[in-house]
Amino acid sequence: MADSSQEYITHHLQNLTYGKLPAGYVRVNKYDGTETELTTSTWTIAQSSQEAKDMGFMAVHLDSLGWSVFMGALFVWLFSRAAKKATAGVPGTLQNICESVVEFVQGMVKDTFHGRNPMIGPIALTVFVWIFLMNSLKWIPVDFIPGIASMLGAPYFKIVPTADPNGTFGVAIGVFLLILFYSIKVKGVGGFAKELSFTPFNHWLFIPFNLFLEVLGLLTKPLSLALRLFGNMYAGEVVFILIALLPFYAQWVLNIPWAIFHILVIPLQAFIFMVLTIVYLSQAHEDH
């Protein structure tokens, strides 16, 4: 029941990756444990979890990248279709629930972004309504979708991209680099270096202390946003999972309690990564 265990938790954490595995490298069947050795190099798909491994940097999760593009694109039709559909009479409920959306990031875009810039609004609402999209897949059940890869032939599947840290380390490298954008076209590149150099000390002399705080302090901002999202995302779906290895009736008292919590979750951490960058992007703005 042990290994049985532990397998379940494996195969329910693993992605679908992609990935090159050079010539000479020896596969064991899983099954029946076979070893089949590569007479060239290879891109393929992980058998298992050690083959991930070994096909290092350059393998993709195609189920992570698959699920991002394509809650990416649902966020897209949705608002697109209210906005073509809009009316100034009485709304329907797609045009309400996008008006809502739209007129809450406004405020917190007022309330938070101190410079003057159109894209702030469209670059808030486009991460908070993506990324709540996709940590909404954590409401589907944990076997729902992978039984169904598994019959399709996929060894592995994971359907929350943010529940993998290369989804979250995506977006928030996204972000990362808006920041530096802005940074630059706002203050400059010498206004930037500047900054960098003679902050918070304004002395020559400590240029190398404050280099030191101020860059750690920017790559600290990409960091926070991916790991804070990725840990909420990743220790909700292993409870999920550890949930669905009990008996059916303490699955139902406890997995409905537990969905119920993540509807707070869910759109709270879709939040906190919004708010973060605007903040992070307001002072991108800021011309000392």
Contents of the next structure:
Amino acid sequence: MADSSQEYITHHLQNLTYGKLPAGYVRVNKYDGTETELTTSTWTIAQSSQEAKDMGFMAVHLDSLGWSVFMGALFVWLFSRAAKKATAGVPGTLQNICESVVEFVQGMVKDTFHGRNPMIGPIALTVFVWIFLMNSLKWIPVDFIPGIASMLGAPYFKIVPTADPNGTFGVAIGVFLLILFYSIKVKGVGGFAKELSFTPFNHWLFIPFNLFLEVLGLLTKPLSLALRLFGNMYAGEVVFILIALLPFYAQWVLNIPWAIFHILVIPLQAFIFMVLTIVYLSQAHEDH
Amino acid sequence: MNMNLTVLGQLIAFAGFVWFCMKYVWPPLVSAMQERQAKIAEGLDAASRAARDLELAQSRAAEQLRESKHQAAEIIEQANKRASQIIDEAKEQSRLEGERLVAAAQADIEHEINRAREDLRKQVSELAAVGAAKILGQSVDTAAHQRLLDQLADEL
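Okay, that one was the form predicted on its own. Can I see the form predicted together with the partner chain too?
Following is the full complex, with the preceding chain placed first.
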């Protein structure tokens, strides 16, 4: 039981990885243990966690990427459908929902962001809705879609993109690049460099110390964004997987309360990510 | 849990969605909302203006009503006055007319009396002449005794 439990958990925490195995790599068949050596480097789907690991950086998590793009497309499709038919008169149901979300985001931006930048609203809206939709995949029972995928022949399948550090770091790096872009755009290269060198201690002797602090602070922003979201989602996912190890008739005792708890967690994490994005971009626009 | 190209894919997807949202989602929705806001503000404005207008109209109507009541009372008073005046005039006229009629009737009566007296006088003188003739057995020469007869008639 312990062995199979561990296997079950690691299996559910492994992404479907498509990547490059180098020439001379020895693949081990997980059913009969036979070994085959690759003559040339090949792009293929990893059949074990070890293979996925050995692929290194030249690999793609098909499940994370696919589901995140699907969820993003869902967001874009729904909202652009509402936007295309948007009227100033009596709004329909879809337009109503979309407008409520937009108004909510707009309110957050107005409260937090004091510069003038028409980009902040769309960025915040995308971040909020997209991350919410990706997080919400957690409500789907852990074995449901992976089960269908394994029937279709996929060795692994993990559907929540935000429980994959690649997924959260991708968005966080996007935000980081926006921070750098707007810092330089608003303050100029010199102004940005000056801000990094002369805060918090405004003396030339402190330049190295200031630089160390500020660059560290700057790098902490995307890191904290990505790790907070990833940590929350991954931990929640692990708990769902652990609950799934219980006998089927007892699972509801734990997984229903846990899913209900995620009604709080899922929007909250999306909200925190959005608010911090707005705050960071607001700081990037502030001239000291 | 390996870091790999997925990060890059996610970054590109993020950029794409932000771009799409900025271009096709945000502006129409926000402009529709702003437009509706303006419309609602306009509507509320119009409503309060209409309420003020209504209040004004009501007070004006009340004032007009009061004024017309006042006018009506004035007219009635005038009419009453006029009526009593007409009645007085009519009374005066009829009194005058009555007096005139009475005077005319008295004049007629006087006239009739005088004429009757004259007739009577004439007839009496004639009667006296006839009586005297009868008495004297001969006809009285009326012409010769005219002076006597006239005297008699005057005495009657």
